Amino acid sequence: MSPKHRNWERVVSILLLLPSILALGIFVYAFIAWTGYISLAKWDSAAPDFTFVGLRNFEHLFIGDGTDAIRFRYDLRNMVGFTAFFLLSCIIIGFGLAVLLDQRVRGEAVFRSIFLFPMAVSFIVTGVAWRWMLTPGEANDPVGVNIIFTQLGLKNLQSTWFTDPTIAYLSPDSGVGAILNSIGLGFLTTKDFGYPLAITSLVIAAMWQLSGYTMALYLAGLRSVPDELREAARMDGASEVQVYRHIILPLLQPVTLSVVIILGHISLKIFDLVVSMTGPGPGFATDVPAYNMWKTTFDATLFSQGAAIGLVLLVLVAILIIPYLRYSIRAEAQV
């Protein structure tokens, strides 16, 4: 191939990539930069005001005492609780379903499609459907799943679901609470670091939608484990539990890492499920940063404060994504 031909191919490649690079630069990185600029300004009304105020908006969110500042800190609390239970439930259920399907059961394709079907539904539809099912109704006139519990004689399982304002937290009078107080961590024994029971409804809906996706990832990982390894372990006297514990689970660590990254960043950005299902909830019990950002920016017209919330979300997602990208790049370089 002549040098002239190679140069022409290089020019064509650059021209083909140029539209994507320009679109990415303008609609992603330029808007991130613009959001960062607005977060440092005094734009707190419908009329634009680009007066520089430094980190005042961030200071107000993290250490302010206004209702909006308290709401933002509740959002972070809710986000942590939602992410923890959402990830844990998806991993347990997804892995369990994958192990069952890996037994070569009859009709595997049908079950696989059934488990994956919720993923084809949007969070908006999921939220509306689960809102119908988890609406508690009255004590003497239950609706949704509470009717099922009533018909089965399981009234004790009836719940007020996403209307429950209860915050579960570690009591300062408990043994662990006393230890935390003695080492200066007594603030962890307050409702600000508790778990709002109402957000469990969001966890159930999100888990229903994405457990099948988690199952698909784990099933692909299980099918990539050579049968020879399992057979060798069994011939050495290992039980099935030991095979999974010492061979399969370590080999599935990259899959688990991918699940945590993918589902983790979804949970950090969760918005449409909250909009369609619960809204901010009683006492902001189901509020999340993305929903707060939307309401602050476009309903309250506090554009700079909304931009600050958006940047905090960006940093949280980056903390989750960047180590994974570095790990992936290093793994590819070692291949």
The other form holds:
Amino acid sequence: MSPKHRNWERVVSILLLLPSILALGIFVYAFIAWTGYISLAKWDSAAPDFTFVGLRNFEHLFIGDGTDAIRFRYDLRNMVGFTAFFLLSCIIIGFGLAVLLDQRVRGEAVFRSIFLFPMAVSFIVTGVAWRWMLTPGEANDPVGVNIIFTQLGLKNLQSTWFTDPTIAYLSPDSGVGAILNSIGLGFLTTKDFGYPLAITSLVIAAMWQLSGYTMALYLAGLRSVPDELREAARMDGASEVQVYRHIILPLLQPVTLSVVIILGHISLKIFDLVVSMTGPGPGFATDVPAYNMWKTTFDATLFSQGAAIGLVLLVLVAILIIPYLRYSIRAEAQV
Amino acid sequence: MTTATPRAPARHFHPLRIALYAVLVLAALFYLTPIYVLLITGFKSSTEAQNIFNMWVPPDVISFRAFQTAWFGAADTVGLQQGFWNSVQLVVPATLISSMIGSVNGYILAKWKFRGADLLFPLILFGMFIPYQSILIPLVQTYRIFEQFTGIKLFSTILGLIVVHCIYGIPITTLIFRNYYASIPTEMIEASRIDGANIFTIYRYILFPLSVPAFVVVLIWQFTSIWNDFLFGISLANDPRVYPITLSLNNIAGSFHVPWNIQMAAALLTAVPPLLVYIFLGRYFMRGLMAGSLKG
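Switch from the form predicted alone to the form predicted together with its partner chain and print that structure.
Shown next: the complete complex, the earlier chain at its head.
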């Protein structure tokens, strides 16, 4: 239609889009720039103070052994641990359930709705419910799921859940640790690169909420694989496992990419669940950048420091999202 | 992405199929467990709920007391009631307005492509992925400054919350409508242009009447995300009189003196509206989720 536009309609079309462009220009792009400006200032009390201090707020986060730096290192460690286990569990469970549901199952719609409904509720509701279920109690007076483990005779599965201060890390005395030490990577054998066991509670709750969504994405992907393709492979003597391994899995790669991007950006930004379920946890074991930013800014009124954390978080999300946006737009243009 | 169409179920039962159903049933139990716990705990009396070692056991006597307290509040507990109505007042206009904005944007971007539109679209989409922590401080400041200049109070008001949800809802609503309108044949529009239709009449008489499915998807999507929002609420609502429901729930659950049965009842009440939408309009809910993965 484009070459035939009358000129006034061309102007009108742009005018109609203009309010949204302006709104996003201000509320997204100008605000990000403004946050950048604040992150370079000295605003560290309720009253705004725009005295320029350079990169000092970032130095506080990344350099040295001040409380801010230690906490932020833990935040990044927790974010990585949470993201890794959350993505892995959602992909394995989501893909597994999708394959099972793809086997001409009776009552498929019912199963699908049950797996997917957690997606509809707020993270706050999820957090409240799971905090109650994962309340540990005492070893001999267990509460929550620990009661179930005891009754099933699985007492060693009992855990102190989100109250567990333990950080699992590679010991420098272990074989791998010694090798890392000898090649100058000894820093990897510190608690800064460990996994806080308390994070597992957050992983379980988030996985409960979003693995069904992952299942739905994979199921839609499986259903878009033409039956003829499966049939052809079977005719050639491929076993059911081989059909999945060689035909279906490669075709599902774009779905996995979508899952990683969508769940990945949710996981980097995780905030509500932490607020309602664990807070910062013992020794900041469940603290994450999004939570730290909020506390630092609005509770401690360290606005510039909070702005710096917000920007670091934005960069992390952008590293994940921008290549994906480019890829999707390009893929769309080819259609 | 295509919507899932189930294939005909197999007829005979093989031991492997029994195992398959066993796994599916176990998985279903896992997903339903939190709902079970919310229900049985919510229906317990305070005395029964105090025995936390019995937390998995259903109540001996069903009591509605916890729901009553969770809703109306008690001497030392603020009930959900106010938060519920605040959320309704916030969600209804925000959902309608942001869907309308998305529809117009989607129409222009799908059918009136101008030079630079391809560059503009990803810039619009980026807005739905950003962590809001990177814009919160300027947002609060802007609301304060806006009030100084215009006298219109946006900070800590329902109006202010409606405005943020409309603005940050632009990317997702525009995306869903754009993808939907792109699937409507351009020939149809060409034909009506020969009959003298213009940019407004094409939208009004051709595309808008065809938009019902897209509106349902967007309305549901926006309703659930705005109802479930917490970050904007906690950052912009500074007064219990404007707290959205998720904040009320968090306050009930976050204070140590509130008994478990009331916390669970409150969590359940907060979850009811989106769950009802999910139960009755699940099919459309799914389509919104799929649109969230960018491909329409």
